[in-house]
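To begin, one chain is listed below as structure tokens, in the form predicted alone.
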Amino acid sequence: MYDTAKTESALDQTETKISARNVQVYYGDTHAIKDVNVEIEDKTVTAFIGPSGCGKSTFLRCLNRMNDTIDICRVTGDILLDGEDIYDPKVDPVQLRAKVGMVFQKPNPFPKSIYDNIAYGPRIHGLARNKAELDEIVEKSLRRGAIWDEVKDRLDAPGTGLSGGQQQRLCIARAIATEPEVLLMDEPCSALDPIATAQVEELIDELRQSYSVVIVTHSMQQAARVSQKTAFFHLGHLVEYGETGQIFTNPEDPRTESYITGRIG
């Protein structure tokens, strides 16, 4: 994207970290995401917009190959992280997954006390060599997530036992604790109350300092709120790509203009 001579300011310009080059997803016979070109950008948080339906999500699990785990799915096109092609056959897709972090829309903790469903990663990766290491890993990654303080003292219940809100945070905190490079959030919020949301805006606001993070969400306040690019989906395609604020105040396609005003959706 940059092939200009490094000047003072590349240092503040952001690297593109995944590259979706002429995606497309099937299922079965139905085309659900057609030809899809984007550049995301490291330390970055990038939003997918978008109406029910329209192949956002869809998108999103292509980035870490979770459709993999759906039989009629079929992606076709290149996607490369750090410019690698993450559907290279010799690519495993656990290894995967740990560089490749994700949140799901309901707050899903492994029915393991809170230590366990941090410590689980690491251990499965080998990312400690001693319980030592791993309390470590375990405590950064918690307070990464914005929890440890409510959870300190009581490491050994179950995750399941706490808010809605502190689960999210919780999951948010499991993820990072592989430490991955990019964090894929599918409507992290959508089943939480505001103050919550809040809470978890206000995090990923901060988790964008060391990560790339891209989020899916139904609400365009917090696609205003929190990223910093946004991309704009319908009916299977990438409609329009480009900073936040200019494509929720002067999109360049009627259609995102509609979207934005409420005309379709």
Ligand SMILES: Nc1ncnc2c1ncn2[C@@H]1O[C@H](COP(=O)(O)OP(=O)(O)OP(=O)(O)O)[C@@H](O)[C@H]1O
The other form holds:
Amino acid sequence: MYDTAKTESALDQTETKISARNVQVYYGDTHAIKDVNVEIEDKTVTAFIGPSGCGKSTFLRCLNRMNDTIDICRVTGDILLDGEDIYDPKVDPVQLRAKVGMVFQKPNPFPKSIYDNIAYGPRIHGLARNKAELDEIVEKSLRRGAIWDEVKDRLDAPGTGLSGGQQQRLCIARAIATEPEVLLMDEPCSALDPIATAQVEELIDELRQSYSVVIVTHSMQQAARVSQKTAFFHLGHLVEYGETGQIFTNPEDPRTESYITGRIG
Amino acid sequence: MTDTSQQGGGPAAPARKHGETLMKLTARTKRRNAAERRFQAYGIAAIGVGLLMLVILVVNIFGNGMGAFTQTFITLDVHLDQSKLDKKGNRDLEDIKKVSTFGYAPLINRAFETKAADLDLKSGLKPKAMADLLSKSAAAQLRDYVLADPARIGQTVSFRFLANSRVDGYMKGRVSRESIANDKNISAAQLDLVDELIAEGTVRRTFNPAFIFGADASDQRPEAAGIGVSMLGSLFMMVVVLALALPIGVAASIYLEEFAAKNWLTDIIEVNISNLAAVPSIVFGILGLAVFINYMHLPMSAPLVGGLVLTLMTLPTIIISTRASLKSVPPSIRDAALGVGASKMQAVFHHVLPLAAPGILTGTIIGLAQALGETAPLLLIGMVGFIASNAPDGVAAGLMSPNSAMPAQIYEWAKRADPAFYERAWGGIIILLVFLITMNTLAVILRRRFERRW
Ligand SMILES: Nc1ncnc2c1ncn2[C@@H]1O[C@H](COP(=O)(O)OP(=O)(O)OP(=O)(O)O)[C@@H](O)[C@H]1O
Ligand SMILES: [Mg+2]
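Form predicted together with this ligand structure, per the form predicted alone context:
Let us now look at the entire complex, which starts with that chain.
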């Protein structure tokens, strides 16, 4: 449905959105991320791939400081968003997370109405001045989340009553309702059927126009379809990072090659 | 896993044969099924024993206590003689107040005399002996009635007197002609009179709201005792407990559960809270005595002090149940809120707390129900044994003026010698149980109603 050729157009001048330097993450004594350096570009979809437990989620959660909520987690090194260190003591993680949105692996809608699920973020950030504006944001986000047609007649129904795939699209819509600059997605399609997956992938491709999107995935095909850049993690190391086409057709590192061809993982 | 690997360890395990029929149970399956049936039988037996105990308890309580809700009354036509009650005849309230209950006794005697003459009774009892059928508070009852409206002086009114506890007991079957042999409070002749009056409709047993709403009475007048005032005492204590324990408990739990770092200090606090929940309630009583009364000089026997002591006792219950219900909210909800840029406090107050609320409420109600039935700590702060004769007027008085509490009142009644009080103790237990069952039902309903799926 999506060919990699299309995604490589119009990417001549790219800016770095996030740059990570010498990032180490420890869970207590476990060294989960080892010396990762990476430049994530703006208006680009970057895929994180790698075997289970290699630290993809951990690194992703560093990018919006969700790891702060884990007591034993310790992060060192620098992560810069638009050149500003997000781990600087002056930075409030709450403000950061409004800029860097996140979609989790397991759909986690609030046990509230569909409307309130979407409206919650805009409300706490004061993005709407009145009900009409809020309605507009809700509709726009649900449309972009490719779920509007399914829920437009039951916005008052609880979000938890939707199917797993619908819930995940609701969560994506919720994440983009706050107009983040970066969208982090941790295996967003692991609970979705092929049709919903295709819709989400289409959505990701569209989001690329305005955001920088980072997606963790276990599906090589998905990484190849939606991303322009791919990072391969292995045992906490960033083994290889480059153009998606390059990684999948001509990887430099033997570990990357064996993973892609299905020998480790 | 192959067949050979399974057989390696056990001694001579029979090989599983393929192609065996499913229609015949193997010995192993039979044994397993028998074990399961045995276990179910134990369970049913256990439930049966429990239910039997409950039925015995309930039957006992209601059998003994229902009598307290009805009371025997004697209705007489009393002439409110002006020459006795208001000699000057100018209806001056101050003058009328000067007539003590002794001044009213002759009126009651006269009323009995008239009654006896009307019915042509030949009991031969003196009017004084007839009037002894009434409660010792009969004259005071009549005096209150007159003082409430002095214009009644001079009229003949039909007045419903409380019968004394022996007559009441006779009506309820507690007192019989055999049992009064050594009782100098009532004679067989008096019971004959009662029989005649019953036949004629003057002596009646009816529902007695004064038991539920009235104040306790002295040892001599069990027929006049009610639980209402100590119910108010309990109510004011519960208000104090709710107003203090709920906010303090919930705030402490939220802090401990959501904000506090997990280190040795919070571990110690956690252990101490659990220990506190297991501390015998009388310890809280002596603490209350030392701190609130001896040190802070709050009044003895005041519901405020009782409420403070019970707050200490209820806090651990509320904290433990609140923390449990906060814990049961899935972390993914917190992640979701933080992920869209909510602060920690917003995540807690907008999402976690509403989901935990039913659990918190349930815990609070159960804590309150425990506190409501608690007697031991009240012993030490003087709420047991104190008899408040009037309902407090106003909230301040309700909190500060000495009072009793329902369980303390029940204990007090059970302690007294007269069997009429024994009946009232059981009656009090019925009222207390009604409160407790209502509260627990409320807790269950709340839990059912707000139960959520995620
Ligand atoms: N909360 C935690 N506490 C302790 N260790 C953790 C925690 N979360 C992750 N880890 C450890 O960090 C390492 C990386 O985990 P991470 O969740 O990032 O893997 P992943 O690449 O996302 O795997 P998957 O593809 O299965 O989701 C693992 O070894 C894991 O055991
Ligand atoms: Mg993961």
